[in-house]
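Consider the single chain below, provided in structure tokens and representing the form predicted on its own.
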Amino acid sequence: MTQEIIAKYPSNIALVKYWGKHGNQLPCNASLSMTLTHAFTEVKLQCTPKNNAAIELAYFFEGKPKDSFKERIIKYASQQKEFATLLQQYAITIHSTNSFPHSTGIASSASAFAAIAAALLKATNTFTDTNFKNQASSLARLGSGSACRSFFGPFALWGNLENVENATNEFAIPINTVHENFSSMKDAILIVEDTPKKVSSSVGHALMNNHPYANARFLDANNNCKTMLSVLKNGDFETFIAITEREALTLHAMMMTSQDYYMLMKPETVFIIEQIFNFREETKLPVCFTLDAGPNIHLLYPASIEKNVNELIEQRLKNKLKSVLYDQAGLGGVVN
């Protein structure tokens, strides 16, 4: 009899960035992210009993076979002891869909591996309800580092951090104490480029291994995580903005100062950033930007100023954009 499990998990956007890793998908610095709501991956996992020990796994994305990602999932799943019995006893079919277009500044690997890890773990029936999120977060991390943060919201912390209880490199933890200023954050994702980036994040992470500024960067990120934890508690928008924007620019500075340097920002990216600076100076409203490892901008703001931000986008930015995706802070995913 075929067992079917459905998992739906969102992506997340890092406010303090993870850039550089070691060992088995362990971060060189702590990171802190905002979990999204509308940008999610939904996975339907079907497990059918079989009579041989060979791995049988089929993967379909948006209804079509995608062999390159199938091979990545097979490699990932076969390396996790938690999934060994499942792979031996069942043929696995995965149907995956995204609520957002590919290459739009949303980490599809984060939402995909969160959903896949959660569905596979659920299928093993070897978890405890009280520890499921931590187990799934740890397993998701092994497929895509940032995926571990998609299990918690509205904010999540991943990585060892001095004097922060339960902080670990193994899985993400939720940020439970959040000031009302940050309880209803919005994210307008401004798409200036919708083609795949030329340098993958995996390559970018590897370039930190011999980066001349790596150690200073890792220390700075950990300090920024500590400060941001306090900011989320006390509601300090000014410091939230300062850390979030400097982190985004530092991420791209690391790319541009690597041994094999490269640039992912586009002219439109710079133009939009300058417009955000101008708007904030003119209005004194708490709006800021961040960037993932690409040219597209995440415009972050509280729900209370949504009308003002919509006017900013329509009047000053629209002619530089291919599209806008509107999202907001969320609480993580579900699996049934």
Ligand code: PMV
Given for the second form:
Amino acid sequence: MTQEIIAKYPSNIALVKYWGKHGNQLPCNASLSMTLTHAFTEVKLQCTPKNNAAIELAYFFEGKPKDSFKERIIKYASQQKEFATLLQQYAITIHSTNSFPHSTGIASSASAFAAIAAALLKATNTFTDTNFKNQASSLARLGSGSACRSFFGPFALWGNLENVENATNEFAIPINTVHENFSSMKDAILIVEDTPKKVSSSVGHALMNNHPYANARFLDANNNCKTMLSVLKNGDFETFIAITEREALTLHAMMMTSQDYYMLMKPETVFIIEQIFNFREETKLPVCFTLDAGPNIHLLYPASIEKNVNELIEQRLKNKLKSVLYDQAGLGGVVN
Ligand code: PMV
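Can you switch from the form predicted on its own and show the form predicted in complex with this ligand instead?
Full assembly next; the chain just shown is listed first.
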């Protein structure tokens, strides 16, 4: 009989960025992210018993077979000992859909690998309820590093961090006791370009291996994680903004100063950042930006100033934008 599992997991946006890895998808520094709500991947996993040991896996994205991602999943799944028996005994079919369009600055590999890892792990039945999230987070990490943070919310920390109990490179941990200033954070994702990025994250991570500023960067990120953990408790918007924006610019500075340098920001990105600076200077409202590995902007603000931020978007930014996706902090995914 065919067993069916549905997993629905959100993406996340890093405030302190993971950029640089070693070993088996282990991060060179700790990172801290906000989990999203509306940007999610939903996976339907079907397992049908079979008699031969060869791997049988079919992958459909938005209803159509997608061979490039299928190969990536087969490689990923066959490398995890946790999935060995499942792959031997069952033919697997995965139907995946995203709630958000392609190449919009939302990390689709984060939500996709969170959902795929959770669904596969659930199908194995080899976990206890208490360790499911940690184990799934660890397995998701092996597919795409940032995916491990999508299991926890509203914020998640991933990576060893001095004096932070439970922090580990293996999986993310929840940061769920946060000041009310941050518990209802919104994220308006401002799309200036919706074509796929030219340089993949894996190439970007690899360029940190012989980057002249690597060690300073890793130290800075760990310090930013420590400060951000205090900020999330004490509600200090000013420091939140300073860390978040400097982290975004540092990520792009790392790309621009790699041996094989490249630039993902567009003129519209810089224009919008200037408008955000001006708006904040004029209104003193706590709105700030972050960037993923791409030109699109995540505008972060508390729900209390939503009206003002909508005005900012409508009056000053709209003519530079292809679209806007409205999201907010969330608590992670579900699998059944
Ligand atoms: O998870 P990956 O390997 O796609 O890397 C993600 C890297 C950034 O999105 C740029 C930063 C982060 O921490 O999510």
